[in-house]
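Next up is one chain by itself, shown in structure tokens, the form predicted on its own.
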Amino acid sequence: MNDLMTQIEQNKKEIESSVVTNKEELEAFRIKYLGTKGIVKAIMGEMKNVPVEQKKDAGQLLNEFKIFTEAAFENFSNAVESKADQIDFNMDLSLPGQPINIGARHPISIVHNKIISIFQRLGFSVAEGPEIEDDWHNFTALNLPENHPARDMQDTFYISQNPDWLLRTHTSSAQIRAMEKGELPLRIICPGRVYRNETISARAHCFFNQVEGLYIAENVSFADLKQTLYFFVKEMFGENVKVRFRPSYFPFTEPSAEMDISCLICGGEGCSVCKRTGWVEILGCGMVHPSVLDNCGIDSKKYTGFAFGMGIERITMLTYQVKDLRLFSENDVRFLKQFTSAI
């Protein structure tokens, strides 16, 4: 018991004479006295050597020593923090400050916002939907019933928890949800991220961003679709870009087409990006299939509509002449810094 009291008194004197002026010294004090292998723990361990009849008094002494040490640490900590908050009036306040790196929007976000702005000028509003979808909204309602061969065009990530759940393969599912509300006429664009089980390369990724558009009203024609897309291309890429439509097939539109623009990289002369054709596909489109309207409770004999969809990465690659899709998701600061002035 006497040895224990001696140890406590010696350590109290050492603590009282300690000088702590910075965070490094404060941490050293904490480790020495209050750490897992510190003096307080070591002295506490001496309790096993104290006779039973003296344990109560010894325990009280040890507890007082622990409180004393913790209070000293708290005082030192407050003093160090207070010192850190004080302004050094000896510093030269006329010196320039440390530079702050200015961030910028991601190139995908820049193009995403520009596309939305263009279509909003035509009266389109923005509609969104969940990224985890069910089979009905992603496939069946879009005239893609189970075992339809066109489903193979969209290699899908299914959710193992529920075989009816999947990561949406296009934002058309958001269009279905909007049509089911029955509020007509309907003029919307649906931006968002989509997922497909594809091999990652310079031209493809397992996730990408889409913008799809939909217009449903009475007497909507293919001519309305073409004029809408002509306006978009001129606003997005400039007056000198040429446009062409090619017949295509999509289960949810009839007739269907793919739209190409003259290659912005070679000016239509032919290069590796446009595969020497002078043309680059940017979107698919067509008149909404009557079955899709019927699936959503819309009278296909009274209403018609058009739809289109494009990948934002493809538009961004053409806008900034980027030749590798993977650059958009690698977060390489050297690449992203190029777009600081493009906000």
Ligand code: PHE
Second form
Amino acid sequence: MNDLMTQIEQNKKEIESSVVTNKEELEAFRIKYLGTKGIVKAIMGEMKNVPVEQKKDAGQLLNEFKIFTEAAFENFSNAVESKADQIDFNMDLSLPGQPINIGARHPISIVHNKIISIFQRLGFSVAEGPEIEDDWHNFTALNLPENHPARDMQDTFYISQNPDWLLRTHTSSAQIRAMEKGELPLRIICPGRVYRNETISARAHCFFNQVEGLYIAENVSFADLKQTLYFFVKEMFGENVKVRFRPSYFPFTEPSAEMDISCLICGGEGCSVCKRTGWVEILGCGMVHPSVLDNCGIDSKKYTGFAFGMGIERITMLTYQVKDLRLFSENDVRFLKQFTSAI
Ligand code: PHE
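Mind giving me the form predicted together with this ligand, seeing as the form predicted on its own was just shown?
Every component of the complex follows; first up is the chain already shown.
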């Protein structure tokens, strides 16, 4: 028993005079005193040599010693931790800092936001609709009844459980939903993702983004349509860009047109991007067909309107001179980080 007491006293003194200044010394302390082969365990092992009548006192002593050692370890550990938080003035301040990766907006988002802000300045507001649509809103209400050959212009993903549902092929469906609400005059743009069953290539994808616009009021004319789109083109691509309209066909507009701008790459001289024509097509447009207005419960004798639709990928490719539209959905950071908000 006396022997045990002396051992404990000696070790206590040693612990009190221990110096622990770093993690290595802290670990050495732990192993020496509290490890499986450490002093506390070793002294405990000697309990078996203590005569029975002294076992109680010896146990108490040992327990105190264990608590004392653990508390010492805890103190050293706290001291080492708080030291680690302090600034090390011996470090080399000329070393480069940790690199910070600053994220960047996706080029499609940048162009999407710019298109929206241009039309908002003309008084258009944003209207949205679902990506899974029914046949009525995507086709039938737009003057594209079942079996109409023009449905072939937009190869469609139908949903097998219910052929009345499909992935919308354009955001014109959101325009139908807005017209059905019947609040006139109506001046909206409908941005969003659309889906077509296309073979994926540098110029086509099975999903892409659109912005479609719609203006319905009394006495809206084709001149209003042209003026709105002229303004858009100048704001989007600059003052020097030329614009031309070509007659076209869409079941939901009459008359219909496609709008081209002078090629941004060659300035109209002719190059591979514009297929040597000097022009690139950027959108479809026209006066809303009276049947579409009637389908939505709008009096086509009183109201007229224009509509247009463009692919954001196409505008982005022209803006940044990107040659392959697959880059937009591959999520390769080396590509994505090249774009800043300024265009
Ligand atoms: N909805 C047409 C498309 O996706 C674009 C368009 C919209 C054309 C409005 C004319 C008027 O191809």
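Here the structure is a predicted model, which is why all the values come from computation and not from measurement. Residue numbers count along the first chain shown, from 1. Basically, rigid core = biggest C-alpha set you can superpose within 1.5 Å across the two forms.
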query: Once the larger parts are superposed on C-alpha atoms, what angle in degrees does the smaller rigid part turn through between the two forms?
result: 35
